[in-house]
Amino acid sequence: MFLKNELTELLGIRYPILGGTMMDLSLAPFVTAISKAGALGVIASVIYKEYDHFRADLRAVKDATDNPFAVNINLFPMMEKLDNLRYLEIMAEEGVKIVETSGFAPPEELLAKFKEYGFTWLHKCVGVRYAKKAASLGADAVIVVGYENGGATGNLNVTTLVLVPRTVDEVNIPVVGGGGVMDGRAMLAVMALGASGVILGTRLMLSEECPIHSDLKKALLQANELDTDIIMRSVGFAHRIWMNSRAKEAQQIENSGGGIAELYPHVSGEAAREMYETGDLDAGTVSCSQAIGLAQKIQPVEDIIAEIVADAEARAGQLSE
């Protein structure tokens, strides 16, 4: 069946299925369902301060389940300069295979020590050049991510339709494609625009497992595809959000000029864990892909992988009869 394919075989998984890594959501548990699953799960190392938590984390994995995971390294600025050899180091030593970046750049300065800890390599990103520049430095598979997509977009504005089969067209490793992926029918277009499989990031929000608070899901579950909208542009780092009383005057910010210092205290990480944690849904801000409004209902994670497996399998019987 197509769900078999040069991509469940370059990462030993049972579905064509990467879950979107999440800043303060990917953590063990949630990471753990979706390995479980069938899909690949992946650790945020971003969100590890101390790294006997992100060692722990990684044995926490392993030990609930045999199936592989793999840890995104972050290649955006942040506030806090990362040490992300360390990280690999730690991967390497915990017997982690599957490395994940995502950025504004392939990370030319860490191949090495990709290459000497024997890591498959998967870049995330939202342009056909930075895919190409990426296959060129060896990774061993790319994933694009188009305007639809909730978090990161980039500048660039070029849909999931159009950036799928343009980067599997320029290169010459599996393509897994992003932005707007909810359900059955959006894997199975987005495979058939050449993609060896989907990533999904807000459909897997509104799981059980996924640690946000039951209000934050409620209210995500009644939101429709007008609710989401670009904030940051102005600073370069344009992401896709839920639009909550927060966003809007982070929007009203920008439009006046206002730089990074003014927008901060709306989009913090501090702000987003508060209505994680308390369900208050304008303490901070949450990244949404314009398919939330696709979503029916809050399910375990192994719950929704089944069923969008089971949606594309039949939607392409149907397409071959």
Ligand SMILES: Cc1cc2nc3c(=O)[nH]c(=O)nc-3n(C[C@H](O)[C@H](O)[C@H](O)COP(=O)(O)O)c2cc1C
The other form holds:
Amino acid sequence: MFLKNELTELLGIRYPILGGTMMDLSLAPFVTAISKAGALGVIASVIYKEYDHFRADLRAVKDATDNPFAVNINLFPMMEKLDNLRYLEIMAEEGVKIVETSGFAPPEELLAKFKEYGFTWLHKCVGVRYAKKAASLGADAVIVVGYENGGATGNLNVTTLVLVPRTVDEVNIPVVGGGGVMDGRAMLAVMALGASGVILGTRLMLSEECPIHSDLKKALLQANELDTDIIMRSVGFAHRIWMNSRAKEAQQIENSGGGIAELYPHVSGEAAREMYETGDLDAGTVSCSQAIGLAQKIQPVEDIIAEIVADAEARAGQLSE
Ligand SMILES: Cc1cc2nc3c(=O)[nH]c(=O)nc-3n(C[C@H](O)[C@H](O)[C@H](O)COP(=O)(O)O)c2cc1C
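The form predicted together with the ligand, contrasted with the form predicted alone above:
Now the full complex is given, and it begins with the chain already shown.
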């Protein structure tokens, strides 16, 4: 059965589905809901400026569910340098077993710690070359997300339909595929391409538990597949986001040669957090997949996961009739 495989075994999860790490949003309650639903919830360490708060959230997830969860370690360039080694130490102290890195190839000192702490290591990236590098460095699984994905896209611009099978052909560890996975059709398709599981970002952003204002969720529900675009490519940080007026202004700044200083007020974490908290739709920008065009409703995480799995299973059955 395709829903029980080497990935579910490796991670100890019920369904081969990973919740995408989300800056400012992947805090304990949301992550708990994802893990409780049988997928892998992933805490975003980068959110926590206070290590005690990080530890408290790890404990909150552990107290709420016995199901596995992971912690993401951010390898993308940040305005503010964080001590990733300290997060790893706290994870080990709190008994977290799975680490996900996202960005480019991880530095050697992190790898040594993954080994020392006995973590299962997943690496998320947007290109075959990075996936191969992570596999050669000892990753237990790689996650690849195609160009349609919400969030960092890199500059390779390879779509999910190509990136997943190319990666599957190049590495001999489980591959999780994503970028545009909104429903059971896409889950089945990505697994038919050879992936052992899928990652969901944008679909879970439209869950009841995702901590963004309901006005923003409702606005995103109205968006279609043409309402996202890439910004920040000119400053080496290409991201696919929802094209609200703030995003359009940011694009204009880039088109007229503006740099990070001019862009920053539009794309900053503070601006995004204001939008998330107040529901002011033009306060900041938000990562978003092209697959937003397929979104139909806001649901509890549990229903989203159950619906996707049931749909994938039903369609697998139809295809084999
Ligand atoms: C609002 C939002 C915030 C995100 N923040 C991060 C992040 O901080 N780190 C990261 O590795 N990926 C981040 N991502 C990417 C997701 O983890 C995931 O890889 C991606 O959303 C999958 O593609 P999809 O949106 O098409 O499902 C974010 C995505 C969204 C929608």
